[in-house]
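Only one chain comes next, encoded as structure tokens, the form predicted on its own.
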Amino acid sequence: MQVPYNYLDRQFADVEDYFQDLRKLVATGEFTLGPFVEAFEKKFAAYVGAKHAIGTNTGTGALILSLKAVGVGPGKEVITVANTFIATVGAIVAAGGRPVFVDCDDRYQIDVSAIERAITVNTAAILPVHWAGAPPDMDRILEIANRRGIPVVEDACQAVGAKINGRCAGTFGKTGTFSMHPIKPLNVWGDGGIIVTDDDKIAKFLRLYRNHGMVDRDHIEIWGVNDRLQPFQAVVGSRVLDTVEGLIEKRIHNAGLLDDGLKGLEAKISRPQRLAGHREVYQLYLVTTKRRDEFVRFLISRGIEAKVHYPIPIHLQNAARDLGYKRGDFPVCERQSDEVVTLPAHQYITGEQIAYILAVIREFYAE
């Protein structure tokens, strides 16, 4: 049996409705910002419960613009977690800041107890990551940030639809950033990003900065860049947004089946604790296991397309060598990098395929 990681051919097997929407766009000639982008932004803001939503060209761009909006620049530091995708850290550098890492916890989330020790007079922002679509402890993060007067920018790029006690990921900090990359449940047939905020001043800056600083064709208020969400992407995203809750619920269902099926194997393969009140959306279904590389090869040999996110932590990458970190600085992150595996659990995995995944896992450990 084959259990693929990619599902896009199935998600978009029937595209006629999308083409009908796109024909409406083409008829207007509104190919840069305009009413289709504005409609999607309002729709997304309503979905997450934010006052403003600002579309960007990528999730990375959403991070860069957000960091600039809260004052990150040369000489400023941004605290984030060591186990994340490179875009989180690359955005800090692109905004002119210096990344300051802290370790993660057993849920693969930022170790909140380590944040305060990392704060210096140069700290300009705290950047927690909703890694794998699971929210970190935002209440404790905000308590520290508010007490120290430091803005929070949420990297919720993997967490569309994730919630803490009914409140959406991305709505806790000064800004929240989301990715609409093709492998995300909310995707736009290419790269795309979006920022949410309740702050009118920040929203005004973001709308100006992403569009060359232009008030209109003839008036430039600030120096800016071109980091706009395209109307084509907004049209696709709007239709996908109508279906995203169903996609997320299916992922949650599949994750629950895997959780139940792995019971009894805790000594050999473990999953993170699921917190009450936290709605995880399982952008990645992560487990840790000994003999990781052998385990992954075994799964792949049986047709199960397992992945590793990621085998080398960012603080040990060549790009980070000037930051001064070394092996041993973040032991939990480093251990997880040696042991973490992503199992397919997306919305198109069937119950039969999940039963097969679990049978193959038990076969591996029986050997």
Ligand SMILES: Cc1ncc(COP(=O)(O)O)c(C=O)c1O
Given for the second form:
Amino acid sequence: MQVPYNYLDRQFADVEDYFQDLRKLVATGEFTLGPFVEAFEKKFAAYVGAKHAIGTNTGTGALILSLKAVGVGPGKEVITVANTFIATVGAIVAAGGRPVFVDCDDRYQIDVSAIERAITVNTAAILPVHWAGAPPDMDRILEIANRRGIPVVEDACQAVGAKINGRCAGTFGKTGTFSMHPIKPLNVWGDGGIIVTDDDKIAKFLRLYRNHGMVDRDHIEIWGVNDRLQPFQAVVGSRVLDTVEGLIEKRIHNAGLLDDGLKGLEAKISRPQRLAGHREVYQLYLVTTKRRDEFVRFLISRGIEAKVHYPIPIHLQNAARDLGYKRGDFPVCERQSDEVVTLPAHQYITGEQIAYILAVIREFYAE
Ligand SMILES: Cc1ncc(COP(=O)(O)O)c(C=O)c1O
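Switching from the form predicted on its own: structure of the form predicted in complex with this ligand?
Expanding to the full complex; the earlier chain stays at the top.
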């Protein structure tokens, strides 16, 4: 049996409705920002429960713009977690800031107890990541941030639809950022990003900055860039958003089957704790195991496309050499990078495929 990681051909097997919508867009000629982008932004804001949503080119752009909006620039530091996708950290550098890492915990989320020690007079933002689609402890992060007067920018790029006690990921900080890259359930036929905020001033800045700082064609209020969401992508995103809850529920169902099936194997393969009140959306279904590379090779040899997110922690990447970190600085993150595995659990995986994954895992450990 084959269990592929990619599913995009199936998500868009029937595109007729999308083409109908796109015909309407093409008939208007509204190809930069305009009513289709505005309509999607409103719809997305309502979906996550935020006052404003601002579409961007990419999730990375959403992060860079957010960091600039809260005052990150040269001489400023941004605290984030060492186990994330490189874009989180690249965005800090692109905004002119310096990344300051803290370790993660056994849920693969930022170790909140380490944040306060990392704060200096130069700290301009705290950037927690909803890694794998699971929320970190946002209450404690906000408690520290509010007490110390530091803005929080959330990297919810993997976490559309994730929640803590009914409140969506991305709505806790000054801004929350999302990716609509093809591998996300809410995707827009190419790269795309979106920022949410309840802060009118920040929303105004973001709308100006992503569009050359233009108030209108003849009036430039601030220096800006071109970081706009494309209207055709807003049209696609709007239709995908109608289906996204169903896709997320299917992922949650599949993750539950894997969780149940892995019970009893705890000595060999560890699952993170699932917190009450947290809705995880399983962008990545992560486990850790001691013989990781052998395990991944075995799964792949049986047709199961397992992945590793990621084998080299960011603080040990060549790009990070100027930051002065070394092996041993973030032991939990480093251990996870040796042991972590992503199992396919997306919305198109069937019950039979999950049963097959579990059987192959049991076979590996029975050897
Ligand atoms: C945690 C995280 N942050 C940021 C990004 C960047 O998003 P994009 O690829 O849309 O630029 C991603 C993309 O996968 C991500 O997983």
